[in-house]
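Only one chain comes next, encoded as structure tokens, the form predicted alone.
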Amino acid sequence: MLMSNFLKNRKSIRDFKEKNVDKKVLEELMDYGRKLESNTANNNFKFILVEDGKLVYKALSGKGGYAGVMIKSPHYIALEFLDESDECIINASYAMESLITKASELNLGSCWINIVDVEEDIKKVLFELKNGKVDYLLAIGYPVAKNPFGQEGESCRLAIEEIVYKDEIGNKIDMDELENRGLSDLFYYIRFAPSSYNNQPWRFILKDDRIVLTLMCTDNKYSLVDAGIIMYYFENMAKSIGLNGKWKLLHDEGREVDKVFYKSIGEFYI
């Protein structure tokens, strides 16, 4: 698959058909995730698949997804974390978008569900957690065809110079540079990567010999899970044009900058 293609083209699907899954199919794609919990250090997070959509739907309609609007589908997988660590967080949130690509690949649609504020009784039953705790969903299924005729509406996304920084936030960076060390094409398509409420709360700092990932502040809080997306999201662009690179995490407490905090994430050598 074409990651430029794919990132440009990613879209939620919020209307899926009232039909299962082949089994095949949600044994392959659970498979995929049963290797990357196990590839990724820790084991610090887990997913679980509910076949029976109609109980997660009905359990929380009213409480989870949208301003209260549950996501409707046949299936729904949970991204358990197993600790409460930013890494725990950032890894299940990168192999979160990982399976979002591989279920795609297998032509199924898919939708993030946010269940943060959905009391943990009601969590720990419908999904039989012991430990772990479940802030997030995947809702799983065949899309709902769209009109060809149809026109959707184009998500507002940030300029490359809204995004990238010179060796420290607010220093512009200069677009020739971009360009001259290969990176343009990298940070174009990697405006396309979502994030919560389209929020696009990460900045990119260019230094000599890396970058450095760092998260805006939003709604007083750091938008752990929305920063393993853009790591995901950045390692497997930055391949298709020849770096091979690994984000490295750092331990940052965070900073203000002209009244907005800031806090690195990680660092990736080029």
Ligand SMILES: Cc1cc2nc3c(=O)[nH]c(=O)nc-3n(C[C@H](O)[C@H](O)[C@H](O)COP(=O)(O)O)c2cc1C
The other form holds:
Amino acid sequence: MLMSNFLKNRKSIRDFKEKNVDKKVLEELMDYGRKLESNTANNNFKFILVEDGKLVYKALSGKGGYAGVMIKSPHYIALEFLDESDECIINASYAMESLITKASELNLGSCWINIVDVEEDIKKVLFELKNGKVDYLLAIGYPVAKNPFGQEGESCRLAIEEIVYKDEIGNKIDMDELENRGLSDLFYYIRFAPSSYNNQPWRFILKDDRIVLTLMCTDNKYSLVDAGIIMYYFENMAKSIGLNGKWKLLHDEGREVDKVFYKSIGEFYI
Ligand SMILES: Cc1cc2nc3c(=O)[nH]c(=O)nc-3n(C[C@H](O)[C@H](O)[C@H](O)COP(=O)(O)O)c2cc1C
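With the form predicted alone done, generate the form predicted in complex with the named molecule in the same format.
Starting with the chain above, the whole complex follows.
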């Protein structure tokens, strides 16, 4: 499927059939995951499949998910960070989104689940962790069919002008310039990427020769997971319009603009 269609139609699935996913399908998904682990520089994350979803649901009920609302699914995939570097979190979440794309090709629905605040001891036992850390899970399974006559809740998205700036944060972008440089579709579609609490903290600064991805600080932190996710979609959308670049990570301390903190995460030459 075209990446643009995929992005426009994708959404987080929170209602799953109780039916288990075929073993072969789970194996295909996890084989793909193993490839993602080994193809990533530093090999610093791992996907852990928990086939018995009941075990995870029971342990994390009232603890995992937004305000303890745990999502019930037949299986879960934990994303284990093997070190504490920014690069590890960005690489891991980039790869998780690639795994989600594969899951969708296999007709599986999915939803990220935040388990940052769950006690480390519970997570250690549940996912048999040694030195790594699990802050996010993916719920996976067959989605419950939607009522074709029902109103489906759509998550809202910021406008292009609210996430793309010219040369520096706050400088309005001219939509004609985006159109003339062949970048308007790219920015239109990547807005449909998922983000934690739907915060959409990504801000893009268009320069003459490159685009800088900057994260806005929300709730006193920079969500590097959201950065990794948007970098995945950006690269893939860029490829579909003939831009074959890759993000280069930047090591920025961050700065304040109009009482909001921002940190540059990466640059993409165009
Ligand atoms: C890192 C991350 C963590 C998330 N955690 C949760 C969660 O704990 N519970 C939940 O219901 N949705 C969670 N989501 C899903 C987002 O709320 C969702 O992507 C966003 O609201 C946009 O909706 P959409 O994915 O349907 O487009 C998470 C998404 C991301 C990217």
